[in-house]
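Only one chain is shown below, in structure tokens, and it's the form predicted alone.
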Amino acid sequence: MSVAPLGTLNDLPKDYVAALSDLSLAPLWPSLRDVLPHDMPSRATRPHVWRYGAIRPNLLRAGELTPIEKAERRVLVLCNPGLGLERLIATPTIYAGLQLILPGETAEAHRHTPSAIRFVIEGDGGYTVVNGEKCPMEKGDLILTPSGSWHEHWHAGKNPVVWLDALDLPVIYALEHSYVVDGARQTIKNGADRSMTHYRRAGLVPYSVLGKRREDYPLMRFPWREVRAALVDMASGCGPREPVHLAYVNPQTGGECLPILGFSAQMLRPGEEVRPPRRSCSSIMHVIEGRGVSQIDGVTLHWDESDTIAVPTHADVSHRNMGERPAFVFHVDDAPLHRKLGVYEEHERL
């Protein structure tokens, strides 16, 4: 089907567009398909690829540039390059950084609008203190900090600590809602954290929750040797063309963890490769162990362990395990805003 083309700005007179200009106005036409292209969305997010491994001396660096005092959060942000370094997003809805803690420090407490998450990439005796909640923070862990929850983070241990921050931030900021407040320390209110206690076994909930209301946030900590061998587990009753891939969720509700983002955990068999349908939701992936190869939108990315990728919305992706032994990854994803906004596609691979 043929479509005519639109007008533009050079069509109308200049004291027109001028007088409108007064009045703040603007004429759609012109830049109508800037906005709504036909078929396929205007996209400047690019497939890219950040390497922990160039990444990892230059956070460090920090770590001796700039006191903990000095930063608040000691963190490198990854800014995607077709979106800029001005704007601190690795798509347009998710912000991601790399965080250090170095041994003896603390982050101060404080709460803001924005959801974040935790994904620990390496150290150990490292914490974080959710709403009284101390959570510990091993390699692989997910912890989240929903919006307006108190959280501060210390490390008893040795060795640096670092973690991969994603929030919701972009979204929260492009509202005008995104502001922070400082607090004071924290009383810790638990031993062992509910990951441990009250939630370790997928399938089982305190018999007391049952009939009441259900918690929007009943647990902030998932252990990456849960996870993991949840993923193994599944391996072994899957099909070979079967993806292994498992939501994280609400254990009360079986929902999505966050209202705007969702996690997601996955399994690649050694030479495996998945193609998974193309999807409206933007997404960032983050390598937990082992190395491969992926194809978005025709770009090759090679990928080896603690690296992250951002994948664009509408994406033509591919995944392969490039060795010996299982590799696994950690998926971000808005596809819970998308589906909450009724947006949400899926389109079948050809």
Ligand code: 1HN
Second form
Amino acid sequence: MSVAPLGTLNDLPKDYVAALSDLSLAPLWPSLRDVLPHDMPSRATRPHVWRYGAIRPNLLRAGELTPIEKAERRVLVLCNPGLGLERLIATPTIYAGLQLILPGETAEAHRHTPSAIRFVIEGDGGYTVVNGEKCPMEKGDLILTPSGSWHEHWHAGKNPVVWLDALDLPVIYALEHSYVVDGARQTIKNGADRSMTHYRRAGLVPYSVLGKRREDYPLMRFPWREVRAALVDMASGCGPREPVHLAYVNPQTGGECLPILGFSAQMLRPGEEVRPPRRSCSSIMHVIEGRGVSQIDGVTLHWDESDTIAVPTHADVSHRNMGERPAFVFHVDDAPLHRKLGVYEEHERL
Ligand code: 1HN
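After the form predicted alone, can we look at the form predicted together with the named molecule?
Then the entire complex follows, led off by the chain already shown.
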């Protein structure tokens, strides 16, 4: 293995470097270690917690300052402090923001190339219409809006509704493929959404699905009430060291719901600490219920209900429930993309 240090730009004659620049060329070797470090990628993403208690008054203030028509979507974006405010990213691949909609407001229909999800934080009476399917928004519900699907948000309740948006926008933007098309209000075609009718229970799908070309996105809403009950039941059937962790999947294929981002929900028993392997994917973790503390690459982050945490790639992670009751967290990661690209890795902890 070569241990000689690589040449730098200063080793080269100025006129040569200038001649290369004029030709829109650059020598690789002075920059090679930046883009290809040994053994471990360089990561600008920082472990970070966004505290809902600090965000909420500012989000409500946005409601006073900026009418929905002036915002299109009234969102405060979770910007990772290691990646700057301009890039609007929580991790290299995950855009995340908290969106506010006030009683009587509508966020008009559009569709775009990035895929999105909503994860509801508070408020009653909000709903999202996805390709004509009305999806009620209750705390902890996960609602998908896959790439290209029409979506609009409504509020028929009395108090502010807030949710976490997560999008694969950074990836689609890097592809120079991010754009939106505005549309007319959709005609709602359902009473109850399909989580309440066609996909009522794991292991059961409409008979007509068998032998047919499958729908890409059969299920748009995953009600928290059911996910929470599934986690509690799983805990009752697991050994004390087995993680109580469920992946959200496409009920027709058993595979991930969306192509780039993956979603899962985890229960941490009182006092439990989980120490997953180091993973190549980045993620965010959103606290649904409970309080605890995480160690991420040596950084200690305390968390409470509705806080959101950024986890860099390859990070050494532990999460501990500090409460007397079970804690529930929701994870968004880019593992589906890593797996598709054939680059997904898990490593021993450092
Ligand atoms: C978007 O369309 C929504 O539809 C929310 O609610 C956040 C962030 C970036 C780009 C599009 C929405 C978004 C977004």
